[in-house]
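Presented below, as structure tokens, is a lone chain in the form predicted alone.
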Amino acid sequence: MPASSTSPQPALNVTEPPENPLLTFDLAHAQVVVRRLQEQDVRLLEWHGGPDLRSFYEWQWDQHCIGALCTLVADFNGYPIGQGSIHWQGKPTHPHIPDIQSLRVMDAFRGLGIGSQLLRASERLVLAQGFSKLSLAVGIENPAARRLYERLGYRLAGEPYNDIWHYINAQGERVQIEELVVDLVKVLAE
């Protein structure tokens, strides 16, 4: 008979309908680590957009490697479940303010504060690089994200405009995306 272990075990709870699972349990010591993008993350990020966005993630990796942007990922057990890219040269509406783009969290992990932590880590990195502000754009049709950003101190900076970007899909076709957005800026230091 094996010796009993003194390490804590996850609590098991047998439950009944409505879902009637066999059992539920809590994961002990689950951690999410925010770190810089690594090459092995590029294909793993395809949980957002699949192979159609492969060219975008490859471009993002190239830009990360040359320092034009810094992509951070939220790593859960070796898998990137969230990401955001700091574009050091900003964007046309705010060319002198680093801009965070492509901020997203895998659906199953939304609502857990991961997006907020990606933003906080980005803010620290931007400050460490000597910048005092960080900007981002949010879709007019995404009020929940805007509320989150405003709660974290981001403020409206300008009028709505059409943000246009493109990528090459898995069939080699150029796909253009257009979205009505507003810019928000956070003052990190005076």
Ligand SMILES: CC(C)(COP(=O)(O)OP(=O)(O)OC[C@H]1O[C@@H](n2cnc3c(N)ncnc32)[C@H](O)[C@@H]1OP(=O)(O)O)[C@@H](O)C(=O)NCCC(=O)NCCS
The other form holds:
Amino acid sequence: MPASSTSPQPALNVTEPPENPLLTFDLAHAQVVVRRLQEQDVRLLEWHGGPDLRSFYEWQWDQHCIGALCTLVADFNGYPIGQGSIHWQGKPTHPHIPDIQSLRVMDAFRGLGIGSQLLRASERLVLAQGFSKLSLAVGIENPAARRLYERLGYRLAGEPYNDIWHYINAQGERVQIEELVVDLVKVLAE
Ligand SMILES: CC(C)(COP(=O)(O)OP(=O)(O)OC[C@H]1O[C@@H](n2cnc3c(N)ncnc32)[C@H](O)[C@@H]1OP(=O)(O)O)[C@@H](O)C(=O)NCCC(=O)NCCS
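Please show me the structure of the same protein in the form predicted in complex with the named molecule, now that we have looked at it in the form predicted alone.
So here's everything in the complex, that chain up top.
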């Protein structure tokens, strides 16, 4: 059954239409499919971060292949317009709870329900693997994303902390990213 058939349909007109359009038309049979990452997606995901994040996406593919994480993509017409990765081992603040990381949707497709469906599909997979909780971290300065997660049932779990990660950019330099975040956890089954 398509995921969209059981969930509310978001309004498609999320922004004001441009003034004086030459014509407008609806996309026929537009459908977004949430599926597992495939090798051909690896370069296509560079819409976020460009070649600077290439080594990250290659690492993500390797980790996906060995089963350390499971990356889901939202596929529109064969193109991955959203992604999120379930890290099965969790993270130090919540070990043993699978953790969703790198959740993002391409700018032009935000606010249409795609992020929610990526989370929904992730929750199904996590439950099917026998886990009863799912966590994610959200930036203190990202209240819109936090509001979305709380609406979907994720609840604050712990104090803010500095999340630090590294990647190697296109010039071969090591870049460190730091962000003040809080963890949110959703109980999927009692
Ligand atoms: C957060 C994100 C993954 C949500 O995906 P999405 O497809 O836009 O989400 P949905 O359409 O299912 O839900 C829309 C909700 O997400 C919120 N949201 C958060 N960031 C948003 C953004 N940059 N653009 C549009 N909506 C955003 C909206 O506020 C909306 O909630 P509201 O109705 O209470 O305002 C996506 O907006 C995104 O990629 N943002 C930038 C990267 C990011 O912040 N990732 C999260 C890291 S924890």
